[in-house]
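Only one chain comes next, encoded as structure tokens, the form predicted on its own.
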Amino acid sequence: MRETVQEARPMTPAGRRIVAAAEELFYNRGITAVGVDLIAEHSGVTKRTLYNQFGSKDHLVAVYLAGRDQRWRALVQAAVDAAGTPAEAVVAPFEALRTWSAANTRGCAFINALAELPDAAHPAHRVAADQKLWLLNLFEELAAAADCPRPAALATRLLVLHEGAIATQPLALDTLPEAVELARALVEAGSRVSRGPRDSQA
């Protein structure tokens, strides 16, 4: 059975250096453009050490993306927990994106990985795809908790807005404020429907 990212053994200090170097190189130069020789050089280890720790470049890419995924989910969850109302919680991932984008200016590493690694069986492809599905499911759960009608449909629209804001990030065009405004409008419109005309006029 193929080893999954979650089943990987505890990482050594050398392994952590390798992942740190791989993250910088993969994100800034692209996954397919970066080879293990360059990663080994930047992390100050031999190729043998790299392969002993990770087994393959494919697995190293998956580990790199899984680490980003964990940090992103923690940031989103913190934004959700800090929201004052259920409706505000629905758009909390957009607020998390505002913070995340300040330190990640080359767009979404997961979108980039899906474009570079189209094989659905690739371990890193699965990590990237799961990240997007997780966000879609989270939007739906939050929308349902806020009593928005048709939470699944709303979640899809919010995901499209969210991913669109990320995709345009490398351009000299800040679409995030407009995306947040549209997301709030969608949630508010749903909230008015769920309250009914009498409640919304009270």
Second form
Protein chains: 2
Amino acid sequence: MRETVQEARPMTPAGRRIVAAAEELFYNRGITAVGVDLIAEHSGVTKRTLYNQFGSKDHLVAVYLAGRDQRWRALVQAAVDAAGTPAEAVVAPFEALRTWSAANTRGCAFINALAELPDAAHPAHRVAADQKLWLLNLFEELAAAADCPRPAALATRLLVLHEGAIATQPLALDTLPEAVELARALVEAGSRVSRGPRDSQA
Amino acid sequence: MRETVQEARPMTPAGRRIVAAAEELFYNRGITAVGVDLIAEHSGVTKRTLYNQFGSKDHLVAVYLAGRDQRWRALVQAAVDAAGTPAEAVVAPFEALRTWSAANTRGCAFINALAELPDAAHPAHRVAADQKLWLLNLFEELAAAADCPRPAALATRLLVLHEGAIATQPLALDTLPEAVELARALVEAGSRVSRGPRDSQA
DNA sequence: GGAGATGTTCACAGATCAGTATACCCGCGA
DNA sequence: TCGCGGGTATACTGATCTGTGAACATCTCC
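Let's see the other form, the form predicted in complex with another copy of the chain, since the form predicted on its own is already up.
Everything in the complex follows now, all chains and molecules, and the chain you saw is the first one.
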């Protein structure tokens, strides 16, 4: 569907090892700073194989981000599904972030990628942008489902809080708890205000 | 005092041109992606001069960030000084950000730099980290001066909002107005929103 | 017993990278 | 008049970068 990046084949074993190594290296050392030779070495694979599988470094970058996006969405979706109430579901992505942050202390891979790849034509660009738009839409849907007033505005605010919490992560200031608390307060205040007039979806 | 980066001499004309070119290129194209030859060419200067002035690319990066930080702080300070009331002073950095964002649509140069330079020993690292800590401290001082309850927690929340607004900037979602509005609400009616049932901790 | 896909080995091209060497020019102050 | 700091011009090192060419090894499936 929207997977215009990896499409077709379900990736060979060597391909998976390459992506795994690329993810570790790209995220922790930066995309431009990591060469394909290093990725090949870390994945125990020849550079030739890397190019046979992915064609170019740019495409590999896009696949790396797409895979990360997929894992992130699954984690968020699981948190949303596990939420007890609609209001809790709205802040569920923040709970997912709490888990996610424990293993990813170098900030947001997508924001970082956009910082390194200013060219809008780069295949990774759309992947990174889509990830944020997906989250924004999810916030809005969840806010609407929880009968929050002005769900679009609330979604924007939650996204800002979310991104702010990730962006300040490398500074080791432990901002996440405050962000989560504020997000919860926003949602609770909102859903408390509107109890009745709105209904429709469940 | 804290200017351990440029110190001593007030920089020669060629030096200023180099930094200006470096700023434009580093911010818009990424630090790792821009070579010193390109910077020398854009500033109409020999590479030799560049190295005579700054010694290394790493040091030039640090000077670039330090200069940017200085301009940013001046802008924020001016906005704070121009604020009519203590409460307005707390959200003044967001007004500064509004001005700043008009000319800087590639997100936060400091966050971006941290993304590209994971090595904590890099001279630019401390510059970037200090910039955020300065803002956090400023928020706290202003919050305390405005008699906001729990100024430290409020400052953290404002910093998250601030960073979130900048981080989402490259996505062209126009999140800044919502961030500013929320920040204003936190400061003006902060006690109402932030003092929920779960603020037992400090 | 092929055929095709997966992967290896190794060499190589062409560009670009950060940084250096050497020699020279010029304006300004002592 | 002399020296020196700021700057130019040009060539260079050695490393690293992305990407390719060509021949060869396995393995599975038909």
